[in-house]
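Below, in structure tokens: the form predicted alone, a single chain.
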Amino acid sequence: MTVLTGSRSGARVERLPLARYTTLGVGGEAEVWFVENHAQLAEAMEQPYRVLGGGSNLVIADEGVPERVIRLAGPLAERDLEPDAALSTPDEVVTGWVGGGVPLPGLIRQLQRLGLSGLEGTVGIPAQVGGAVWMNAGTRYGEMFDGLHTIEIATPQGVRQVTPADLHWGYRDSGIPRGHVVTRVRLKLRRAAPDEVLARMDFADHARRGQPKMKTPGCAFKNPGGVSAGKLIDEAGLKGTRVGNALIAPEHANFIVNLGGATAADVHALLDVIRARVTVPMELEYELWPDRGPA
């Protein structure tokens, strides 16, 4: 770790290996900015940058990236779940601001204890709120836009607030363009008995129990036209295929796992094998740093 200096706004800046911040556990070094407010974020965005949240759905090159890497911290990683009296009703709660750096799994558990329903379909997704909103993360049982009221977005030109109705969002896509950072959100949720919310969480989580438990970015490909990408990869006979220390999981063919010591190059080689063997065009669900361009 190398601590860097020179931030006018007081942001903490360090040169760090990015592997420690990803669920896959690969990735080289970069200059990491830990920003706690809009002034620090604005300074970090003055140079080319990337935003790193929970580190899922992400494969970072072994040599790292040349851009600044932004991590939301401090107040931008805190939550206020108190109902906003001016916006809430007896049946529906609009919360205070929830920071983009808040881990989603802990948030979902807290909402359950409070008896707030709407996001339990996202249970088990290893993301932070900002990244989960940016890609509209979800499962077959629900997605982030099921529970959003207001989204605060920062750009190099300033901060603005939008609602879901302002965006062209859809499957794994918020409609928020690159170069925009989701800094905070207000949630819009239904009141329900905590036991009922827990039951829906358990139901959604049960469907995920066949997924691998090793280090993984998550699903590699989006389901093309409603067809299971995992089924297509399995039918191509690729379950258990290994390159280096990266493996197409025997439990679920749409997952690539790190057996320990895998490199980004190993993962890219497996992705190329899948693309070569599966005849149906599939869109990659992973974000690649840097982008390798079309396959």
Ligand code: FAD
The other form holds:
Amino acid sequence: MTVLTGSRSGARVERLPLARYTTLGVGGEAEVWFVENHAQLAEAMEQPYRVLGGGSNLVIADEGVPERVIRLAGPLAERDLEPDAALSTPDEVVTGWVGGGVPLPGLIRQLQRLGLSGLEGTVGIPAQVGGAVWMNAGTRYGEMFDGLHTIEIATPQGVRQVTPADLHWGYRDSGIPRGHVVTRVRLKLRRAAPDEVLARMDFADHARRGQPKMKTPGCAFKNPGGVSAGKLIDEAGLKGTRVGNALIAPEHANFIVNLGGATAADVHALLDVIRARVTVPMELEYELWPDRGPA
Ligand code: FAD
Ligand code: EPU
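Can you give me the structure for the form predicted in complex with flavin-adenine dinucleotide (FAD), which would complement the form predicted alone we have just seen?
Okay, now the whole complex, with that chain kicking things off.
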């Protein structure tokens, strides 16, 4: 680990292996900027950059990436769930600001305990709030845009606040351009009995029982037209296909898992096998760093 100096705004800058920041456990080094406020973020955005959330949708090259990698930290990874008195009603709560760097799983558990309903369908998604909002992560039991009131977005041109109605969002898509950083959000939730929220969380979680438990970035392809991409890959007979130390999971064919020591090249090769064998066009859900054109 090398601590780099030279940030005017006081951001911590280190050269780090990105593998440790991804759920796949693959990826070489990059210059990581840990930004705690808007001034630090603005400085980080002065040069080409990428934004790293929970690293749960990323396949990062073994050579790493040349751009700065921005990670939200400090106050941008903290939450204020106090109801805003001016905006909340007896049935509905608008919270204070929740940082884009807050881990989603802990937030979902906390909302359940507080009896705040709306986001429990996203249980089990190992993202950060900013990454989950950027992708509109979700399951068939709910998605991030079910519980958003305001989204704060930073770009090199400045910071602005938008509401879901301002964006063209949909399945796995927030409509927020790549590189625009979701710094904070305010949540809009319904008051409910904690037991009721827990029951809905358990129900959504149950749908994951067939998903593999190994190192993975989740589903490789988006579901085309609502059809399960996993089912299509399965029907193409590809479950259990292995390249190097990466494997198409026998439990669910849309998951690629790292058996230990997999490389990004192994994963790319499996993605190419899937594209060659499944005839229905499918859009990649994984994000490849650096970007890689079609094979
Ligand atoms: P990262 O993987 O770090 O980044 C993904 C993209 O988001 C990148 O383009 C990155 O630049 C951008 N990004 C990250 N943070 C920000 C930010 N603050 N502002 C702007 N852009 C940002 N997804 C689902 O939708 N549903 C599921 O059920 C689901 N289950 C999963 C289960 C497992 C076991 C795993 C490993 C993954 C699963 N995923 C699922 C995929 C993944 O969790 C989602 O795609 C999630 O939205 C990625 O968020 P992240 O914070 O990890 O982002
Ligand atoms: N199926 C197969 N073979 C497989 C996989 C699935 O036949 O290998 C069948 C199942 O038997 C079931 C149907 O396909 O009948 C749907 O499967 P599943 O319930 O697993 O849902 P999915 O559509 O494959 C989606 C999301 C998951 C999310 C689950 C649960 C996408 C791309 N995937 O999977 O999200 O967790 O629903 O809601 O939308 C992710 O996006 O990374 C992700 C994991």
